[in-house]
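The chain that follows stands alone, in the form predicted alone, written as structure tokens.
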Amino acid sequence: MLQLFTWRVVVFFFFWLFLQVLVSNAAGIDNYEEARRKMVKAIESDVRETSLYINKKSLDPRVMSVMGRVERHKFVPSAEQSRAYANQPLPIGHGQTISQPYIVALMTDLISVDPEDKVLEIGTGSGYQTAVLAEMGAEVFSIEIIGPLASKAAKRLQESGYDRVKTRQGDGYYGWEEEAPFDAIMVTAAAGHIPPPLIRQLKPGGVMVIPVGSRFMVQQLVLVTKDGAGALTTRQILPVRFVPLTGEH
């Protein structure tokens, strides 16, 4: 009788423990969902505040929907988990950062990604912007110059199910010539000028968004458009601050 009672206690304990894990996991999911909603609201507020710069009062609803879905906490170091959905850049190691969500949303909006577009991303970083582009339906080719970041991002993206993303380690200044041309190019590091190889790899009718300016100074986010004849037009969007584009160029 005592033995039967003991087993009942053990079974009850493990059942209780199982329920606590389920409740805890559910609470974690709810917390992240609420955090993403607040992040989206913060992005919307920044868009309104910068509307004179960006010439619009709201971003593409598809972009905002994706920003509310992609799990940013999976793309930041564990030490930054508590700030994963803050509308600010965060360190990811090796002197690099994950961009502010507002900037991620704005740059995604500027290149007007359509499903099946072929997009080149320069600067994979943690893979967060890559995931956002993939969620927009694009086929993404992403280059990261820092080896450890490149390998971690590739693994993270693969584990998250982004099978239409291709990554590689390399100098993004020279693009990905064998996969060109691209419907859109996004550069997530500041360059002193617009790299000629990227201009050549941009499809006629395509767009590029790139921060241009001096290292560790305020730069200008520039939208580059190539018309059907190959002529370029550029428009400065707003002041930004990005880590520099590095390499042997």
Ligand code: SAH
Given for the second form:
Amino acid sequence: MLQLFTWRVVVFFFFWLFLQVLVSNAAGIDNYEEARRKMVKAIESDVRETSLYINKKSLDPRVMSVMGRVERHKFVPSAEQSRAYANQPLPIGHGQTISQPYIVALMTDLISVDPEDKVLEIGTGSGYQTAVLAEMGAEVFSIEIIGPLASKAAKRLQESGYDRVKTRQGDGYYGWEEEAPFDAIMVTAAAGHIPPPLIRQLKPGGVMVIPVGSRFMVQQLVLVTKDGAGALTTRQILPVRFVPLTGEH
Ligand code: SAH
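Following the display of the form predicted alone, present the structure of the form predicted in complex with the named molecule.
Next comes the full complex, and the chain you just saw is listed first.
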């Protein structure tokens, strides 16, 4: 009798333990989903607040859906996990930052990525923006100048299933000649001028988004459009603050 009772207690205990694990796992998933939903709301609110600059009241729904999907917590250091979905830039080591989600969404919207577009990104950093571009369906090429960041991002992208993305370590000022021309180019570090090699590597009809300005002055996010005949048009979108584009150029 006593033995049967003990067995029941043991079975009940393990069943209870199993339920606890299930519940906490489900809660974990929900927490991130909920956090992403809040992040998307914060982006929407920033878009409305800056609508006079960016000339629209909402971004491409495809971009917003990708922002609600990509797991930003996988791209931020463990010390920053609790802030992974805050609408703010975060440190990623080596004096660099992962951009604010609103800026990531805006820049992705500005280059209007279509599936199968060939996109060059300069400044892989954490790899988060790279993942966003890959989720848009683009064929992404990304260059990072800091060795350890480049290898960490490459590994992280691979592990997260973004295996079509190609990354390399180097000075993005010179672009990726062997893979040019590109439908779109995104530079995520501020340059003193628009690098001529990047302009050359842009397809006719292509677009480039790049923060232009120096470290201690206001930088402007600039949209560069190359028309079918190769003529360039530039448009200043809004003031921003990015880490500088470094290198020997
Ligand atoms: N897109 C990144 C943002 C990283 S911050 C993200 O989502 O996390 C900008 C990155 O540009 C930094 O990692 C910096 O090391 C890199 N960078 C600076 N100058 C560069 C250059 N000349 N070529 C390639 N990468 C550069």
